[in-house]
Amino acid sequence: MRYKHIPRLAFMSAVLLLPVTSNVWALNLLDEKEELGKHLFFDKNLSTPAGQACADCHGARVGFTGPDQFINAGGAVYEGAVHGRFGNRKPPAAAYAGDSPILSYDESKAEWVGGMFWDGRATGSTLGDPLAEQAQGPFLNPLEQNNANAQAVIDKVMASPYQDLFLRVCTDNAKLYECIGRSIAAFERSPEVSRYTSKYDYWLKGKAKLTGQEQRGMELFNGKAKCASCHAAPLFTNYSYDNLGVPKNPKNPFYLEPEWNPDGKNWIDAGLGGFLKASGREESVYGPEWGKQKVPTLRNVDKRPFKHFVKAYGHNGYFKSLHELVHFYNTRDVPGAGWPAPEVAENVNKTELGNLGLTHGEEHAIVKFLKTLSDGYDPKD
């Protein structure tokens, strides 16, 4: 229960009993802003043409990332509201994103931190909240929900069954679209999305025990494998950017969209560096960031509806299992390992991954630990 909301119980719009597992139930209380955000998140009528909601690319059953295993097994990029139009990257997780700061350069660490989207383009500098700015983006993206402008989205919300709730929450007519973004962000920050109900969380509270392999995996994660240098607990991200040397995903449908990608199969995802260049920064600024993508949270990294459900990993979905991903981190630079060339050769991180010297058993233990980060754990199991 969210004790900070107890004084506002009289104003709560919903008391939702939601399944955490098949036999465990959690009481989530959403205030009106969060409830509005939930309506907006699941509303399929807010695209042009109608049919695509935020949830279609950010599914709850997989930790609010790509919910279609057949798409994940291939290009891992999701089709937008208009048939045949695809984005260029795998959907990032919408959960546990609320603490990402406004995009800025940390002089002490010599790195960019914050913002939203894989390339940081939802900087947060306009609304003071990168998550709210990110929530506004897909509605107007022609490769996603394809609305002509913000007013088109507002008009659809005004015609929705939750119009009255919208008008109660969003009282400033000059900031209705801002309110839409902030409401979705409020829902994404709520305990219905960012739950902190993993085995790891129960272990922190002394209500669960890690197995020997899980404990060993955590030790490796924090030590020899160097994972924690970027994926620091408890959020398992430091919101920075990195080029891991991930190969191209040749099945990415964006390569076959000449209207949106005139470079075709020669297109390179420049990530943060590409955004910084497009925003007018000098080469001395964007060059060192070329090819870097935002470090994702590892919370829910293995959350899936059933054992063999396929999830995709990496900004372009190149990897199809945690075992494959961990093996890549461990052996990318090992002679004879057989990995393809990186999509972007510049700025590849060679100090924290590539030749870690992990054994097969150690790789397996790290995967076992990563599996403890999925929400919905039953401490009675």
Given for the second form:
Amino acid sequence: MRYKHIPRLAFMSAVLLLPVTSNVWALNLLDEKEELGKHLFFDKNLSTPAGQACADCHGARVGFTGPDQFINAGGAVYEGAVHGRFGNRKPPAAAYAGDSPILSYDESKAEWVGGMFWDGRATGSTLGDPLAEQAQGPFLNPLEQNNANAQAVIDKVMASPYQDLFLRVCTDNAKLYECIGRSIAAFERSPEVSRYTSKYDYWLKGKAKLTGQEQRGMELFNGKAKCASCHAAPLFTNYSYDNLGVPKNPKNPFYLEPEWNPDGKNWIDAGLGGFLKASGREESVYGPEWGKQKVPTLRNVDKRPFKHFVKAYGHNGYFKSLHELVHFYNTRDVPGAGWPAPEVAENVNKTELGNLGLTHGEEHAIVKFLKTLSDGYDPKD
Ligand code: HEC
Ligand code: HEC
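Hand over the structure of the form predicted together with heme C; the form predicted alone is what we had up.
Complete assembly follows, chain above in first position.
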């Protein structure tokens, strides 16, 4: 159970008389493997050309998602180490992802569950850990850190100031790259990244009180608005996949990258269905999943460095505020609401969203509740 981290943090803060919100960053809470993962996560030399770290697309101050508000306000996808090469999706949070199981089909629920990435393609079946498997990807992705191969990454780590730590943690010469992935995953699971220090977490422990509006928002979240059926507490995801009918983000620079995207403006993001097709499954398997994206965690969904800092929401960053997104859930299918067509027309979920009948005040209360999920809450507030 992930809550084992809370006492550890609470203990540190009590002993050192520091609020957990301030300098957790500087405190040495990590074991050696997690510490190595931290170096790897922040090292800008592990790209070709040098200059891009994991953290450049997964910034701590925004809950380990896209840290640049100008990018978020537009295409919402990030440029890789090579100038002009953009990925095609918005970075999801690298925090709180560690409990996603290996991608598999749940016969009883008739749905796919688990894996990493919006489309589940880091399945976890190679390393037995989707998070560790995911962490091996970006270093070698030509649209991200663009290293030629795993050995190139290992060579750079061997030439780094934390070479000693690397050799202490990664002792099996045949599995150095695997160890790199596992160490990053250990850091992402550590209390420095997956912190469980939101107002909601303090509330769970009886150490904070929700306001009336937050309480009302939570009740709606669990009830009338149906959010909890996919965003289940305490991680606020059930690791399943759905097509919400999110519109295209026309500002996505990927539309203008012929070298990587031969379909140009007609490209659509088929999500899980696209991955299942590419991995050789039959149409009867991938067809029903076409356009479905992984249910993201809602932890830190409102975490931002200052009030009007822009974050982007959804797999393509179409939404620029939580209000806009909740309004979409509420009114997508209401005649005259004016939402653009879905990016993928197949398999749009018509039963759990689209016309929830929420009042303006109820939408507002749900947003207030979402704001309680940001780490770094000070229980004295
Ligand atoms: C150029 C920006 C960029 C860089 C650099 C980058 N990422 Fe990502 N990351 C993304 C995007 C975009 C996605 C979603 C991609 C997709 O779903 O196809 C993602 C997905 C993820 C996920 C999946 C989360 C989930 O819930 O599915 C994790 C974890 C993650 N990245 C960690 C890392 C780590 C670790 C590194 C460094 C080794 C890294 N990222 C480097 C942009 C980036
Ligand atoms: C049927 C399952 C389902 C239900 C019900 C649901 N969601 Fe989602 N949610 C998703 C999926 C899937 C995505 C990603 C969709 C995409 O980008 O195409 C998502 C994305 C989000 C995001 C964006 C997070 C990010 O990091 O980009 C927020 C915020 C969110 N949902 C909040 C809510 C709220 C609030 C409710 C209730 C009003 C709700 N969801 C109901 C499945 C669901």
